[in-house]
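Only one chain is given next, in structure tokens, and it is the form predicted on its own.
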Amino acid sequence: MDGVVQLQKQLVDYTASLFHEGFLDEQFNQLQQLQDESNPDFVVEVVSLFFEDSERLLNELGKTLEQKTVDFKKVDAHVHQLKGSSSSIGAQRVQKLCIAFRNCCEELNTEGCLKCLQQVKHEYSLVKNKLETLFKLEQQTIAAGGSIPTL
């Protein structure tokens, strides 16, 4: 049973670090509160949809910004969508970068948009890895016979 307690402590500490480092915000807690016995994979499912949607949007943004004449309205629409979906799961750092990205769109600043795209891709990659690690820790805790501690 000590192994389960250790895993639970590791899970609590890791989750706390994601909030402390600004990867996640209160919205992620609210998402977790919607999960219950009737839908035990709710958070993983919602976050998986976020991953799929984000990767599609990031690819679209890359293609749109590579055009000779950039359609800033299209770029802004994609960034707006990415901002909303990152906000809905609590991916705070991605969401904040999207605000700066949208400002570059308003300024019709192609170079600024390309720089923001790289920053958003980087932060997205980080939060994706962090959330995948979190979900693995949760699976290990459950597999060891433990429950997911609530924060």
Second form
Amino acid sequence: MDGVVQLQKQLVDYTASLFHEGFLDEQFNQLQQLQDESNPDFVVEVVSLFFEDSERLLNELGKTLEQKTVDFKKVDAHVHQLKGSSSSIGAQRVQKLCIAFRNCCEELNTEGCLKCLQQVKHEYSLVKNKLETLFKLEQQTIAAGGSIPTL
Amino acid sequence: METARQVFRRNLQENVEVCDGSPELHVLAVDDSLVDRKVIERLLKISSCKVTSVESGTRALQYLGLDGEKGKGSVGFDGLKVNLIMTDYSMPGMTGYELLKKIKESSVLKEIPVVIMSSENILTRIDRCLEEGAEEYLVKPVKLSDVKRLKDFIMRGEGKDSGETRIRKRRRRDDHSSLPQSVTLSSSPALACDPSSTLMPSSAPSACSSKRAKLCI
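Taking the form predicted on its own as the starting point, write out the structure of the form predicted together with the partner chain.
So here's everything in the complex, that chain up top.
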């Protein structure tokens, strides 16, 4: 069926672009390898956890940086967590920004931290959109009778 | 998951539980990150290991019965013996290092191999963990190949230095630009190697029998 073939091609191309543009890295591939018939939603589940976790952390970061006296240790701890989870799902751009963010923490630089937070928030929403689009494409492909191609 | 456990317990052996002739390791995973717990659970299950995952060192010790009743040994409170502990390093409260120390200081638990996982590649930290008795220090994110290698290693005999050590080249994604993966560990215990060579030199085997961390700079 042309429809399925088209969808699959779209899916492959889209996925490839995410890697190409650095949104995702090898770790995302690793996650996909852990998915199978017995755990067909593994990637979606992990990524959903990542979304929840990240949103919580970004919120906390906003609050912590708004305090009169910024607790940089706390900021650093949150960023460390965010760096970890983004690394675990392969969200490369977010992860990289977290590294820069931690440097600002070390320098006790509130302005810098606030800037970093903005950047991380932005990058996070980008990758979230991309992943949600990816999952939608996968759903459509499967619904049309296709299968998720492994790159 | 519970039902599977019941089935396997029939064939309880000294170190590992056997089912259909293939031994199953029971791994206790400790990590405060929900995302990481989910990933490590899957990595282990796909490698045919049983997993119990907890969110903190305190919980881990509770599970192992170290903070409460004595004499449970390496058997978790659900009756299952733990063959390997994989713990994150940076956790609030008790760090993985502190957990490692407590385990190694315990007469009942010290034989259980402990692996530290960390996103940070700090040589002094790695050294410290290995010196404290960690079997390995894995840089996160942990991969399937790491788990497979660990499993092989544990199955061969916990903590024993196998002579002809598999100098498995643990490619820590040298093409991966973001993380400064400066340390790679071979499958032999207490051996760390420098980033510029993810390949272990073939003369390394003799060094592998040493428990001390050796840094090849």
